[in-house]
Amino acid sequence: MGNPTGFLGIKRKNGEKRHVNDRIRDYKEFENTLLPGELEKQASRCMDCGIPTCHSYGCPVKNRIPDWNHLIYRGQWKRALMILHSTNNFPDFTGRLCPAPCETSCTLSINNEAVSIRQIEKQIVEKGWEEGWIQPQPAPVKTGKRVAVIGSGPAGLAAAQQLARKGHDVVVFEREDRIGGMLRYGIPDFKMERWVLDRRLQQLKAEGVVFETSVDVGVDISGRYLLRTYDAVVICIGAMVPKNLEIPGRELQGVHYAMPFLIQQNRRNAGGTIPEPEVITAKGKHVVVIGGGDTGSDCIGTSIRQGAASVTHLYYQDIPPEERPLCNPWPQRPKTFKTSSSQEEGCNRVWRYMTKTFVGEKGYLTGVKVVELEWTRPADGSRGTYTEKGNSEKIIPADLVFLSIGFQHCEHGPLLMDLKLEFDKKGNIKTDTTMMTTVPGVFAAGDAELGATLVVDAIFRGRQAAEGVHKYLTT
């Protein structure tokens, strides 16, 4: 490393998230990059480690973390660019979204703080735009093979762009109005603002990549039809089928999906209008929201932007420990207590509480009936049992729940039964190690094949399956 000891004098640090107080106000991004020079000081503390944990366990799509350390701090912005892009499509995506397993994995944070690992990455993609070291690179020469990717989320939009720098034409099918999938409509703004997106659409374009939009699958055109007209197809519909609470109370008016609310706010953001009926807002109402995650965060982020007289988010666990327990050690990804930036924007945070039943008034929702849990946990810190304590339950007004406890796997919808493809025995596209499904020439990759999961985890499985059709078209 070109400074080996820079972790001994130089502490980590990120760049500044904007005031609560001002973020709150709008949907821009939360935080704030590093100053000229900083990034340098930060890159020098990777340590001569030996064994880049960070890159070997810690990161999905295998960043060669280490290698771009050393040359950002050495000045060669483009080189570390070049070898960034080697692994990761958008970085820009990651740098944004990513929950940093690498940082947790880091050698350093065995008994210090991480290199800075997801604001360098950031701010090396960021860099290589500014200075147009980004530009599109188009097959030199085509294969004429024709390829459909159904879905254009983070594994569809990364299985595209491998495909057509192969030579292959690629047509991206989605069901929505716009291109992007959980990036264009399942992240919030104030996570990555829809610019970050469209610039790199406008790569895939030039590069050869079609688009059609508002197309349902399926629905619109069978599977069918894509095995005739197509060489091969990828599936990356998403996981999007989300698990139920299904408990007394459930039907009444204002206990909703996480995930349609978000879409919502998304869509007002982009200058969509969402019809009267379906409304969903938090605005002066009192929201509680069931499950953690990056869903149930984005929820109360929402919820604080528009208004909502009081967030609540009701955990039936544990509260986490400070520091890793014994059976968890590193390198994994530490079950520490952590705040995510929208609880630090202004919420309740109850933990070792059950949701029982849904009370509510001529059809309307007015609270939470929950009892308190008491938590037995081993030794070691593993999983524990709970039983509920006796004459503890009570009532959290509520207006508004958002039901954020994760998600089932992918719909299993008119395209999949057409195909006739097999799942796996938690509803996932089954595929083997070329990410080919049970059909010949059917492809699938990200959530529809994982289950859900990281953007870092669909975009390294979306290269994985266009690798394995790559194969197929040409051997």
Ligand SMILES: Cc1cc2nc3c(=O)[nH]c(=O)nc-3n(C[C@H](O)[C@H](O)[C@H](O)COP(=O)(O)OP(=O)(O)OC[C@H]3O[C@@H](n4cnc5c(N)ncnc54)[C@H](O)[C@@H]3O)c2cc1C
The other form holds:
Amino acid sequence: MGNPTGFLGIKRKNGEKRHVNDRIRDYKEFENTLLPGELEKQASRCMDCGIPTCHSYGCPVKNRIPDWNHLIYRGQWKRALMILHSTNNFPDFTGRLCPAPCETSCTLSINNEAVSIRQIEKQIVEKGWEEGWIQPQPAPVKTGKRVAVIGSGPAGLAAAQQLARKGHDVVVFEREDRIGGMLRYGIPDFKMERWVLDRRLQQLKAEGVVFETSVDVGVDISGRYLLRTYDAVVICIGAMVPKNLEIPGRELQGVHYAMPFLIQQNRRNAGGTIPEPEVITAKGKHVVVIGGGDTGSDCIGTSIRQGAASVTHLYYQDIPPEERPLCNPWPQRPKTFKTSSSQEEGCNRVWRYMTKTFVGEKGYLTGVKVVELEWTRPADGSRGTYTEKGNSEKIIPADLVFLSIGFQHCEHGPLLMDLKLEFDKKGNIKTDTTMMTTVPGVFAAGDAELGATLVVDAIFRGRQAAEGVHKYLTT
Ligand SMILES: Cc1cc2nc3c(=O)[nH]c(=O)nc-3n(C[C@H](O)[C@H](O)[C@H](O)COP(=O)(O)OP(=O)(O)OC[C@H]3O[C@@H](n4cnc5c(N)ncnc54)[C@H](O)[C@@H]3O)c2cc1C
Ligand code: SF4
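Given the form predicted on its own, corresponding form predicted in complex with the ligand:
Below, the chain from earlier opens the complete complex, with every other chain and molecule after it.
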């Protein structure tokens, strides 16, 4: 441990966010970094716990958090970077995007503020790029084995990098015109600017990974063809089938799934144009976002940047408690009240209202008819039940609705049908402990086998799949 009493005297600090009035004028990242000297102090708050719950329980990639906190306090940045990379291929992605379950499970967070783990992670990796310490690591010896990775989100990229470094010849096939999955066209630039992704792709290319874009596997080439021509296949196609709200008025112009809206803005930010009839814009509109999570929050931030007249975030749930309820103790991820950076930018959050119908005129949406719910919450704070409150129906005026109520599972399209893969009961691809599917030589990783989750989980599963493939090819 760097400083045994650090946590007693030093307050938690993160990089300041740009002021709301400034950041909503562009799509650039909103979080600044800590000044030199401040980060070392933050690292010194780590108590180097005997059982570091940040690492063992909280962090999906099992980052060796107390080790790099100690090294940063001692000023040993290069070693800290090496340890960070030993468990995570892309700390520059997670340092920006991760909701940091490590922090909510940090021992300090029991009665104090957690160590600023995500901030420290981000600044270690940024220093690594600045100093030129992050270089391609091509495999010294090639195995002659060929692996096809399908899908180029964080799971596919992590699998590809790990496999290339083991000496396999890796080709990543991607349906979109650019590489990155949700990191390219899903997540807004204000959470992660795309140069962060692009510099990693340069590293992967220099390590020998080949990228083939605009190839819809299962349509442009068959899964069986890949099985014949490659020694192993890793399927990392995400979980992109959205959940629908099948209520009257769903067909009205103005009711959209969240993703097409977000993808359009990300394409514009990348210099692309959207054909006029397909354009979805929030400019001057009253927007209602239904459903929470990252996707809902990203619709809010994007609508505000586009100049929406108003943004309402609609939840049917009860307002979460400020403190952890009894049923949700540390170190679990807390189900407490949170405000995302996009919500801070100016949305009206409406709780306990269920959407009944979309209302409109001449085929166009004009509002959302909702009913108030009465929730009863058990004493231990668990979820409880609800009933509809009589005579509480009202209409929230709306020109645009974004449905962000989650994703069902991966697409059960021609690729998976062709390969005859089995699914679990949620519709995700079934895998064993080595990440192999029910078809020998075919592996799966990320949202496709976990269901929609986080970037950090996708990276971890991509790494695990690479491990499974390597064993399969070499034993
Ligand atoms: C709007 C939004 C915001 C999010 N924000 C965050 C966040 O802030 N933090 C966080 O941790 N997580 C966030 N997530 C979740 C995170 O993005 C995902 O968990 C993660 O990207 C999953 O990675 P993946 O590699 O499994 O799949 P994806 O990133 O979904 O990539 C799958 C890729 O496969 C390609 N593909 C699909 N089918 C085929 C085919 N047949 N042939 C070729 N290619 C194919 C797709 O085009 C896509 O590029 C967010 C998700 C969304 C939707
Ligand atoms: S749980 Fe918190 S204090 Fe303990 S080792 Fe991890 S970061 Fe340090």
